[in-house]
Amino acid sequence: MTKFRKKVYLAAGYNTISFGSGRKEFNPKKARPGIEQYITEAGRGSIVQISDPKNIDEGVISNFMAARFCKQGNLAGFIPEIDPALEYKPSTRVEGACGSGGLALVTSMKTVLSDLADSVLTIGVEVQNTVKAIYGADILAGAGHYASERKEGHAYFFPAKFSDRAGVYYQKFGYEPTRKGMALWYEQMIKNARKNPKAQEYHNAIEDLFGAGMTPPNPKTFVENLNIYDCSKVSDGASALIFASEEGLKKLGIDKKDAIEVVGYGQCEANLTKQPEDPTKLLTTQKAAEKAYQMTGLGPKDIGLLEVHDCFTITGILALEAAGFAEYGKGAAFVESGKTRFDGEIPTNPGGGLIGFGHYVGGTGVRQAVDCIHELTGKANGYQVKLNSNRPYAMMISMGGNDKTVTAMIFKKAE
């Protein structure tokens, strides 16, 4: 069983508001944050947190699709914007499709190993309101393979992807049950949102969240079977945090108490030119997952708090069984069993998931991150959840394009 040399620590999360239709400010008609200034507002709030920035050694920066969204490459560059103190640090910027964010955390983790720093900043973003949905649908189609799939593939590609997946689920398992635990699905991650005034859905007003989720899908203004309650919104923000090292909790000021341990993690790559083995599941992050109980000795049973990649409350269900949560086929059921709720068993998405915190393609993994710094330290303020001293460990999965890029980690409260 491979174990890390030493500890490595992540600490002062900052998530910026996930910006788009929903929240009661947007208006697509007025100006809007750049994509430099939503790197600035997470970086500087995750330095605020510490004693002094010119102890930071590196900074790692994750984003998709800037180059067609913004028109803007070189996003390592905007890190010393954040401060002066950055100036001249070695800066990297990571991409991997909407698992960018869990490549910028690895990335971050390997480089404290390596001994060649003792804390890294650690940012994730995406600007993606610059288009239309439509014209965002086609830039988002990149995280596939362009040159095989697009041609033929739906106006929506990255829906019609998940619905596909969806359909086959209906009819190995059943159309209604599974409709019912998306539906759930729906309802319990908005009304997460709800409880985090960053949420793209905190201000979200429907009544009945479940009957919306029952929605008919209609292949006619949409895809064939999932409907827009399935989807997670298109979303700007971005999030930030600092990996360290013993040595670089000192550094920086930071009281353990207000910190997390890695404690492991699995990173796998699928082939991209490939279709899914079996569409009814996540074998990428099946074998991520599986990756970091083998180092760590854990299970699920052992997991307090799970954050999932739910761009799609298909998806959602999928991760659950992937992650060994659910058993196959019954990942619609245990939605059902109320278990992944706030104050179930396993609380999933406190802050509202993909579906409702909002997904900010090349920054979701980061923000993740994010909320479970926030969770396991008690600091989630509305939505923070009472965790289970004999499950005190916490598990987020970044998935990258139709589970191609997925790296699993999981953490626990720093001692």
Given for the second form:
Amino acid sequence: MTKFRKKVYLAAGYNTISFGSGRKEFNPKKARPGIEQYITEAGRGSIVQISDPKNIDEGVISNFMAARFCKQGNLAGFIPEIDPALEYKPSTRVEGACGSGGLALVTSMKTVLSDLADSVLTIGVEVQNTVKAIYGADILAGAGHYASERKEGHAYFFPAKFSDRAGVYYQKFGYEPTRKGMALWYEQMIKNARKNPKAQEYHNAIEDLFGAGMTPPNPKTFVENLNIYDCSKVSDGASALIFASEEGLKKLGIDKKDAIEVVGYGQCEANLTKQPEDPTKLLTTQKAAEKAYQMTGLGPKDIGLLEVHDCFTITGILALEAAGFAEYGKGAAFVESGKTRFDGEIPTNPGGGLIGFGHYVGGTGVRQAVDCIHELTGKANGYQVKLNSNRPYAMMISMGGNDKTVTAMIFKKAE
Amino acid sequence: MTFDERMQNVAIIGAAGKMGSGISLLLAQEMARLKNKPENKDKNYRLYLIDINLDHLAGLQQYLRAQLVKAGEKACVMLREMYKDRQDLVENQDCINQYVEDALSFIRTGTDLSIVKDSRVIFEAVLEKKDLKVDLLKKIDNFCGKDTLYLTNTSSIPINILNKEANLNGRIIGFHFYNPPAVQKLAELISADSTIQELKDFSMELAKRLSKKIVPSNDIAGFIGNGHFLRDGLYGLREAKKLAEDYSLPGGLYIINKISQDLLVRPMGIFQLIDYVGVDVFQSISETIDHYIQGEDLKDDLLKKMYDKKILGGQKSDGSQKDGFLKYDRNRPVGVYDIDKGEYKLFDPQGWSGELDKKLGEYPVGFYAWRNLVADPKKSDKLKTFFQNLKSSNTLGAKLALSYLQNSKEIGEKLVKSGVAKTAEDVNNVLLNGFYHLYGPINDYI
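In place of the form predicted on its own, output the structure of the form predicted in complex with the partner chain.
What follows is the whole complex; the chain from before opens it.
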């Protein structure tokens, strides 16, 4: 793969609170902010960090299913609502299920690389608490192949998809060690979330996190191989950041110390109508990570901060294997080794990840990049990790559907 | 006739009341499940819901629709399996809507008793008045088949009396749900001497289908649940009146309600519980049991005064708590009734109620509120420590609480001794499952 013909930077990151059950202030019976409020909060949170919003050239917004969750389409039209200076500027909405945010990043990056824009305001958003989880499951099932999968599918469609993967994985690599790794993943993510005031699990007060994570699954009320602690929650929220060229950074008055650079990426799409070739592997994630490594000449040994798409604890473990951090079948042991912990060799999801921070589906990829900006520029406050100087790179993997729409990106601090 | 055959045509009398509506919901759910079995596709199902009040029946229909939606949402994993052959039902929403429509489609409401003539199972859940129950049972049995089975939800009237006076020849059993029936896991089962075996078997199977835990009780007025509750509540009233000498009656009621919740580690104080059940219902239980049990005074003048003044507690149609012994704001007690003045005295933590709290003294080390212990796997150990500390405490609150606990234990033991309950375990099971206590009254803590 060719290298970038010029440098592309990310800066001015902002996440809203990931709102939903778990937050003390959440009350499903009370009125909550709508999708436009989340978009404007995140967008304004980003542009207050630059000199003048009129210098932003374009907007990209990612979202999965606002048309069903909020009965709202045409989301690009909310970008001018962020600031009058954005009126009449080009804006594009992208969608790739839970991987929508990753597509927003790639689209923004390519726009800057095309020389048609020096800067792009990138937003990712989802508001899901408009419906109960049991109905949200129907909506989220659209990330699979609706025509061939929904009728036969489970009430909790996506948890069941990854439960099936977990079931095969248990058979191949043993229930006990895998379950233990999943429970430890849960424990690590909640501990991380407790450091991040915007995380949905920030207020989580469970004393025995590992014990909760070990709760046996109950297929009568949920799915065969996962318990509720294995699942990311239903979330409302948005994230925003700005992609810029060298010229763009100057125009926006962004100091390089506050920016990170995209070193390389890998983007892959798999056939939505097909079932996973091997349920114990995230093959699309693997291919995207390999592309990113190939482009950059880097490998897992160079990565000191990892952001993976742990929509379920088992997915976190499979992602570690797919991205080459753990050997095949050793993901759970890798988690148990402590390497992914906040103070471990490769701090993973230090802001809580999808399990701890929350998962506002169409915005999660953007949220992952915002956290990479915060960590690499030393702005992560309570969840700031100490980066190993031998591993100066951050990697994020955004995944949509059942490992169908995947974007991997590698960043470093801007120089 | 098999259980499933009987469940094809069921009637509930007094269906729009608090207990009747919950029983209606439970039976509608079970019948919808049966109706959707492939072998029952062509069978007709009917659930007749009878009440004297048309407005309440309209409310019942709304309640059932809303509750069936909630039940469908909870049971969606099962619903998708149930509707797996229905290609038109794809989404969870489709399955839940269909489930609600299926259940409502076999429900008929009305005020005319005669529409239940083909029912082979009749649930009776009317007011707790013996003559009313007997009159209705007699009327219904005149036009129903002589193999019709009757289940009464009475919480206090002996089943032998109902059986005899309504001439049912053993076709009646006491199936006493706890309030609210859709939530509470407990049901007391009370047979008359001549209750037929088929009805006993039917009741056990029904309990199984509805996921209810059955505790058998002998046919002595009040049975186990109200046998304990009435005496426990009367004790509270008498203690409050004793305290009134020093602290005024509202003060006494405040103190007893507080210690019976906090220091007994119960979900509610005793007067909040009486308000929840309804002062009128409690008064009716008192009169009924007092009528049948000799040698024990089971009435109370303060209770009667509250009833006469129509300070009745109970719930509003939206489920929120009405004022009774206590005044409520968003279901939390905020004041206590002063019967002499005919008004509520609001709690005042900086004033009178705060002073009483001080008089009760510090709570012993190891105190946890009920809500903090209910899901704690180590609650038995924590309760043990707490009650040990309570025993060595010398405060007014501790003394009152220990007497209360002792009295509750004696009530429980008496229920076993007098043959109402077969075992201490049965008594404890009723209090644990029907009243959400964390420990049974017959225990080693005190």
